[in-house]
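What follows is one chain in structure tokens, specifically the form predicted on its own.
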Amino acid sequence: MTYAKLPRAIRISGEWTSVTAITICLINQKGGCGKSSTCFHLSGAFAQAGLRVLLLDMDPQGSLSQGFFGSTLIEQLSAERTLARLFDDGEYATNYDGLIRRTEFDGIAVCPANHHLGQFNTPLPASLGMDQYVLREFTEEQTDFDVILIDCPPNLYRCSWTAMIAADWVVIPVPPEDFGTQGLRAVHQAIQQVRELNPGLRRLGHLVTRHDRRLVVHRSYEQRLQRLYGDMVLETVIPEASAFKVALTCRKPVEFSSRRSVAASLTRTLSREILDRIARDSGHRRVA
């Protein structure tokens, strides 16, 4: 059985032509590889470019949500105020009022998560039924946004599976170390399996994160990734920069906290590369 994704037009101001609607999930089965951080900072770059961004926090740890709103508020949210409500068969299952929370930044909104989502992030059973499409149905109703970024937990359980079913594109953040690159085959296999239900799902690429060019081992693993996956490795490399950490402490994407920093510049470069790749794959060209 397949569940066809309905195309939606989006507006991209400035130098970009229109492309197909963008729904991107960031996935890896390892923690600490930069999924939440990339979503957090990338949302700022997209918003500053004039795009309306919706962040879906599908990780029960709620790190992305806490990045914008703080741990106290997020941890105290009731289940119906988090993405857990999408998996609940109760009265809130198809009622989304109050689920989307606006941030202090124009163009950025968040659907938060906390521990309530954990009960639904179970290992995949033999059959998930129609529950695996709930996130997709939700995203298809969000006509007020141009880009949807989905942060996934550090495993390939139910939350990651439903995120891939809802997505058009997958980005795989990978720190250039042994522990960061282990398990990539399982991630690729999961993507291939999801394509049986979401045939339009595509790999946007592997994103090298937490990189330190001073370390020989990091340069070596980056080169190894490029040999293995070629142009499926994004050209933009995200370093382990203090500006990212300071921005997170201030609860501001680096684009808003330190726009002139190298970290902010690289995040903007990443946002442009992502749009370029999507436009190229969709048959559109960037405006010169």
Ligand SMILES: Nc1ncnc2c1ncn2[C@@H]1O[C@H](COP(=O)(O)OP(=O)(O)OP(=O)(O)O)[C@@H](O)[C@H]1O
The other form holds:
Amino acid sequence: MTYAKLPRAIRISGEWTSVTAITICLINQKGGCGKSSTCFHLSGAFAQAGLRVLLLDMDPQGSLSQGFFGSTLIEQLSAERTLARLFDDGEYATNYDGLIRRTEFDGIAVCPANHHLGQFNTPLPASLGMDQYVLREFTEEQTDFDVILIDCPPNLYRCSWTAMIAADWVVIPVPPEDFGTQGLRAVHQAIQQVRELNPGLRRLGHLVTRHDRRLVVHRSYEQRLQRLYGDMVLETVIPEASAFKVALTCRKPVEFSSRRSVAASLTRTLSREILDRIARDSGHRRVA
Ligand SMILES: Nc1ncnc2c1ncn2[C@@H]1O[C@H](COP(=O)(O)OP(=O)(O)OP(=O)(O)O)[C@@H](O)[C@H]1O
Ligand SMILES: [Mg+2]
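Having looked at the form predicted on its own, could you now put up the form predicted together with the ligand?
After this comes the whole thing, all chains and molecules, with the earlier chain placed first.
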């Protein structure tokens, strides 16, 4: 994948880092594990650090879009005002005007989704055509952003597939109660399959979400995940915290609704860890 932008230095948590444009998708076929919540709040942490963030809502449920704009506005959007237009065979497929919506927060923009995307989120047929590249073609044109975060639905159908083809990195949010490894195995198999078409796709890691450290069962799940996946588990753990929910209700990433909360601080730590891992695995060096 080629991006028009050159690496530039940005400062996060007091440290300078060199970054290039990065596209990260959040995948897990398990529902309610924090995919949309992580995209929503992470965008605030990245924006606060001076990065320009584009959020792509690839879930027909539209939770991420509703987080910023409310359910009434999002549900009323016509198909061409949502990411569904990329799958349109007609004039809209390669015309992106009006698809990117600014939010009230500097540096955060959203391409929304609603029920119109649902008709395209079908199980994968045996062979897929060129339309599996539509999101990738779109992201490659987005040179005004530093980070693109893609929220996916709770399945591995066409929307998640298309997202992985567009992405450089995958984050797999996992709640510490998902004891069947079957689900995660399917996610890893899908990543492997996509890599035949997008060899640049890499696993950033599993992100433990909704963690309650008072629960033995949560702590032992986390340890088990580390035994299974080692370094492929992000060090930052996202706790179950009401600040995340309250912020979502106020339609503000936690960075902007309660900056001093533990939830906001951990989200900044997560944003830092993500950029550090990308820098390390891409061979970029820290500027200072
Ligand atoms: N760390 C957290 N602490 C408290 N509440 C959370 C946390 N993470 C997510 N939630 C809440 O849990 C619910 C489900 O989270 P979210 O929508 O992010 O999951 P999801 O994986 O995107 O679900 P789906 O698969 O249905 O899209 C939301 O109400 C969200 O606000
Ligand atoms: Mg979601």
